[in-house]
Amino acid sequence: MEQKNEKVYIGLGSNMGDRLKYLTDAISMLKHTEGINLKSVSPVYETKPVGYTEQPNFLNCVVEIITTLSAHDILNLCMRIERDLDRKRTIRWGPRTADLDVLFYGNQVIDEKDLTIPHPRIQERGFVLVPLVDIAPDFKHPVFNKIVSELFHQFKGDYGNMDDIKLFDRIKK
């Protein structure tokens, strides 16, 4: 049976310790996983925290990969990378060394107890939309049937005012 290559977008964030190193390490771990081809890495943005705001600013970026791994395998890989980078889950939306969220898995729509794709709050989060529009402005959201740049221009969410998002750095892929 032929394996299908899926285009996947993953959002990454960090707000503890050497934030840029945590992002770089997470991207390296993705890149060096069998069945994954890292295609692009957005610029890194510094953003104010949302939800639980009594914490340091985040660094956020988005990567595009091509993979033969299943959506569940990608989710498990993201969770393993978070653990390997010492993420502790103590406060919901609290400080973290590494946070990896599967945003899109091809054009698939998955709604299961442990996995929802597309990520259910992409359209509400400037800290996801800004780096996503950098690398995938024409990618069509399979539920809203709008391209990412349209979602970006319609953004009015409470999860990261656009004035709170600043270009921070670039990571080479």
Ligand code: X6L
Contents of the next structure:
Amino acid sequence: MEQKNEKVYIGLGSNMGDRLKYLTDAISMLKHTEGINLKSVSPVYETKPVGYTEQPNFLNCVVEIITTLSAHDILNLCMRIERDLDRKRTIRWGPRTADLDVLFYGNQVIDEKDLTIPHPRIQERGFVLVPLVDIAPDFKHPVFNKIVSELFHQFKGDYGNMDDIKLFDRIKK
Ligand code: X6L
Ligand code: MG
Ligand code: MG
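Structure of the form predicted in complex with this ligand, please, following the form predicted alone?
Next comes the full complex, and the chain you just saw is listed first.
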């Protein structure tokens, strides 16, 4: 039987409590899931909040995994990890212990009511693009047909404020 492995990128964020521990625990939970092989963990950046700005700074990073799980399996797993890490959904775009967003699922384009892949805002968010460039500069966005380093170059011209993002730490794989 055919067993497909997909390269998947997940963006992680935290801006409550022990932010680095929440990111580390989320990555550990991904890594210990059957059907997931953790390939790469980007550096962790401290970033100014975007969207709803009256909240604490975030820590953000991106991981690459190889997986036999479906896109929906990955989405459900990310939501379960958020719940296990005590994420409460009160204010939209408000503070959270752990946020896991599926950025890419291989080169697949998925547009369903509960799941849009690639994540529709990758190209506008420094806190996603900067760590993504670190681990996947040559990965091609399947909608824009541009590689991540090109999206980042464009971001700096269109939206970017590189003062809003600073290298913070590293998490061991
Ligand atoms: C107008 C209206 C312009 C809304 C932008 C941007 C909304 C980003 C939500 C927006 C708008 C978001 C993080 C964050 C959030 C994070 C940092 C979001 C969802 N998550 N800021 N803000 N890191 N630095 O992970 O991304 S809320
Ligand atoms: Mg998010
Ligand atoms: Mg999210």
